[in-house]
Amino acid sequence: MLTDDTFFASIAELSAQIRARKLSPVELTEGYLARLEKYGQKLGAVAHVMREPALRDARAAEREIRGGRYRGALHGIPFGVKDLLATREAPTTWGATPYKDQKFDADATVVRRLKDAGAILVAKLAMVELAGGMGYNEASAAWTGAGRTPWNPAYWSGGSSSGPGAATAAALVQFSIGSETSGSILTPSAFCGVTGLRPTYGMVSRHGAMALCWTLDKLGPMCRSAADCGYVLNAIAGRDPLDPTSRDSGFRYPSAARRASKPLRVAVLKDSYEKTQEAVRDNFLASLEVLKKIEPRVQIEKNVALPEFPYGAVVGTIVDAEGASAFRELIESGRVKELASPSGRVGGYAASLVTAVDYLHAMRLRAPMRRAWAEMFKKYDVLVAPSRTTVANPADKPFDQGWPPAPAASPIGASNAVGVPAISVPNGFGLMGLPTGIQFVAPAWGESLLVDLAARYQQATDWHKRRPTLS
């Protein structure tokens, strides 16, 4: 009989049992399906449970493994994907009522690559409608209702990858795939106490994924540990001829340990933690002390300012312009009024008014931004800051009526603008028993450093092993 220990186990632990034929992929898949059906709706985490195709694929995986054809660490491991990834055997709703019956005749590249690795797709996971592209001010901005963190379901699981965050934290899936344009992997990872890796722009193919913002969108793994993120990224990264923005990165996991010949140079973002919620600040400072223990030659420099650019205005302008283009038919048809969020019903009209001059000016600023960040990363190996300035927002209040604003700096928007990778890992708990997180940001194609550093941080802490109590 499977226990909670099984469902919360790591990819390495599960794959070792599966390969040794001590754990049946069919039994494991049935267990995760049961958890999805029991808890998924309560957490607002699930768009579609894929019971029949999942069990079919699990039986096939079991036959292959018994026959000696073992594909690797993900073979027989159940996973879920954010419902903006096309799947041939389930609707792809983009979280929005106008698309509830939308179907595609092929899987997205990421889904196909995970299936090729032997992983078992068990669910399409809920998301904020249109990945928040039309704007929203409430947790309930989705046809599935509010996403809720399993640590305290009165609070939001974060957006727009709300379902992947909640489902992964509650072990309704072993891992999930989320997307990020400007915070949609890191935010739910922090609010749900999971580990989320946002790759470098272009590292993972977006073919078959809903487009919100072609020049900012990224897909990445949301797992319970950095090591698990490494295994998943290993399967999904790489050039795809169907996505001209994708490229090979050379990422491999497991990889050789990070070179220890030089000190690790850590930059603490200026004004990033001093005015956050108290627990966010205290947990962040404690995390810096952990870094000193796992990296004896670490050099931590505080009050490091980002290169000075109008990051927020640039990202906002680009998201508005590209989002209005991506959803032009929805906006002009008037069906945008079917969205759950009141602000989302009108946001597309305002976004449509972004001028070509403003959009081009924002895009042109990105080249000098990237050059300035490249210069910054000549002095530092990694940038650190709290993942979010507060714990999760109340799920039943508009966001602007939730926690008082915490006037702290965050690199999320800026790092998305320049396309560099980041990882958020849990680092404690705060108000109402809710998780907090720390983010590490690396230069472009620095995923190996991020996974290695985060994994060693997690070897020295146990926050990622804590489990929410489900009822």
The other form holds:
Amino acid sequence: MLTDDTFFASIAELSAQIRARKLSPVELTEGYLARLEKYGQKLGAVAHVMREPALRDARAAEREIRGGRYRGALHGIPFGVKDLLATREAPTTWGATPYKDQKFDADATVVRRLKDAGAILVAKLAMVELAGGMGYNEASAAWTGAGRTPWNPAYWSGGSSSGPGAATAAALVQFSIGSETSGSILTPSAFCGVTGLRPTYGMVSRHGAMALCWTLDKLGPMCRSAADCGYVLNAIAGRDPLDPTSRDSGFRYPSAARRASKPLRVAVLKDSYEKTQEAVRDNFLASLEVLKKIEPRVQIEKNVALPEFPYGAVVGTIVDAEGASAFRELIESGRVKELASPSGRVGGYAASLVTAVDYLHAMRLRAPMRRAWAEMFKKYDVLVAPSRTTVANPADKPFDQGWPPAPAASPIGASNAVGVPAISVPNGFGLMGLPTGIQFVAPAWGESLLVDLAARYQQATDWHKRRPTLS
Amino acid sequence: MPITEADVKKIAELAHMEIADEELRALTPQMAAIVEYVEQLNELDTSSVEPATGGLTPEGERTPASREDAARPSLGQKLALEEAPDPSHGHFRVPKVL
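Moving on from the form predicted alone, kindly provide the form predicted together with its partner chain as a structure.
Next comes the full complex, this chain leading.
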């Protein structure tokens, strides 16, 4: 009988046991399936449990490993994906009632790559309908109901990768894949206390993923540690002929390459922590102290302002225009009425009002924005800020009736607009026993630095090892 | 000037559209946000920014638009001629045009 220690174990720990044939992938898969079936619905974290295909794949993995063919760190490791990734053997609902019966006859590239690495797909995980593309103001904006953080199920798991956040935090899967257009990996990672990595735009193929905004969408790992994110990213990154925006970045994990021994230059985003919730601020400041311990020569510069651009307006205009285009048929057919969120039911109509001229104007601003960010990253290696300004919102109230707004700056919209990577790492707890996080943002293709830095932060802290009590 | 519920109501009337109160409450802030975005964007001059001609990359403006120059299997004569109305000796036969 496997215990929680196994389900919460890291990829490195599990794979060592699997490789040594001390742990059976079938038994491990059975264990995660049982947890998905027991807790998945309570947390609003699951769209479909894939029991039969998962057990078949686990048996195949076990046979292969017994036969001496070990594929690598992910062989026999059970995982789940946000339900916007196409899968051949389960419906792909995009979290939305109008697509509840949607089926695809091929797996998304990311799913295929993980299966090729020997990982076992056990579930399609819940998400905010259409990744929030039509707008939403409540946790219940999904056909699966409100996503709940396992730390306190009266509170939201965050969105739009709500299921990956909650399922990973509760160890219903070993790891998961989420997606981010503007905050959808970092937010649930913060609210659920997991480690989520949003890669550089173009690093991971989006073939088979629901398109919300093709110039902003990114897929990335959500795990219980930075090291696990490294293993997963290693399997999914790289050029895919089926996604012309994808590129080979040279990311490898584990990597023998060490960072040059120059002092780490850290920029603290101006106004990002002073006016957040108290615990968010205190935990953030404590995290900076940890950085000083793990990087004795670190140079921390506070009050660093982002290059001045109307990031919110740029991202908002692009999300509206590309989202309305991606879901044009749904909007024009009137089936948006079937969405769970009242604001989502009309959001597509408002978004359709963005003119081509305004969209192109916003797109054109991205070139100078990217250049200005590249200049900024000549002075700093990473930018840091709290992952979110508050802990998770109440799950059963509209967001605008939740926590009082914290008037602090966030780099989430801006860093998505320029396409650079970020990682959110748990750094403590705040109100109602809910987790808080710190985000590290790096220049384009800086994932190695992010994983390495976050992993060293986690060697010096144990926030990522805390486990929620499930009932 | 921000868009108000009265503005949205008036637009709906002009377009002969019925609009429920719940929809009005949801639509107004969304339309107001778009107008606000556009006002902010219009304050910036992009005339000196080269229009993007390639894809978007995080550190530059262009992605290579050409594919690898490698031979790939073609359709093949049999398949190409399968749907032809009047094939002859491995060719398409077409009506005389001159």
